[in-house]
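Below, in structure tokens: the form predicted on its own, a single chain.
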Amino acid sequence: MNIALVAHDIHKNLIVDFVIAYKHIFQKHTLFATGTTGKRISEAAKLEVTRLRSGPLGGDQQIGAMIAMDDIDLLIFFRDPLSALGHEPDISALLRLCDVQRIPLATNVATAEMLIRAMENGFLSWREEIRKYDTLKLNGTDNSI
């Protein structure tokens, strides 16, 4: 699966500690992450994530482009809801579009927690149904409909 990780500044030491104590979990997956996150990751986890930009400068909408190309499958996105951010629209439209895609979201340690545990035991492989569902439509060969 590919996996995108996101944290505002107040919740980095978070996602680090998060992936480095479910690592047996995230080194089976391709990871995705913003700028800052991405790399101290990737240097405290010794796992290779895909760093894009940083979220204020156009990683958050990288990630979202991700997302409705269908190359995500899951975010983690440790959000400071408590904080007014400049880039607040690219955050909504970042989760708003996690809806509408089916993309699981986890936007604190407790959800994303369920969600890997769900992950590693084969939970989220309605997502791969989905995809040749949405196929199935798109080429006109599902009678079903």
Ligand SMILES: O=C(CO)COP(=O)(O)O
Contents of the next structure:
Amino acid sequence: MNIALVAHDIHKNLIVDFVIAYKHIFQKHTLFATGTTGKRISEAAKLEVTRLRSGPLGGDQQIGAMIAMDDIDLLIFFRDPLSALGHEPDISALLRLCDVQRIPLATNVATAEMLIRAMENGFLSWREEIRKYDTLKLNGTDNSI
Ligand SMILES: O=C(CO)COP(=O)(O)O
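Could you please show the structure of the form predicted in complex with the named molecule, as a counterpart to the form predicted on its own just displayed?
Entire complex below, previous chain first.
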């Protein structure tokens, strides 16, 4: 599975601890992250992470583009619900695209734990089938939702 990891600054330590706690699962998958989140995770958890731009510099939009192409199977986004951020439109767009593409999304650690455990137990294997179907649609003529 392709997993995207994003955390705002107040939750950077949390996402690092979370990935370390579930490293035995994360190491079996392909990880993507926004810039600073990815740096923190790869350094602390010693996992390979493809780092995109930092969120405020377009990283959320890059992950959104991957989701639009059905290249992400799961998004864990520990966002800051208490602060107004300058790139709020990018954040909203990313969360919206998860709903458009039916991508499992966790915005807090309780949900993230459930999703990671569900994925480990095969509950997200339907994603493989969906991706095949969407690839067919993108390569064909039907690009509608
Ligand atoms: O701002 C972010 C998501 O909106 C996260 O970006 P960084 O991982 O670069 O801090």
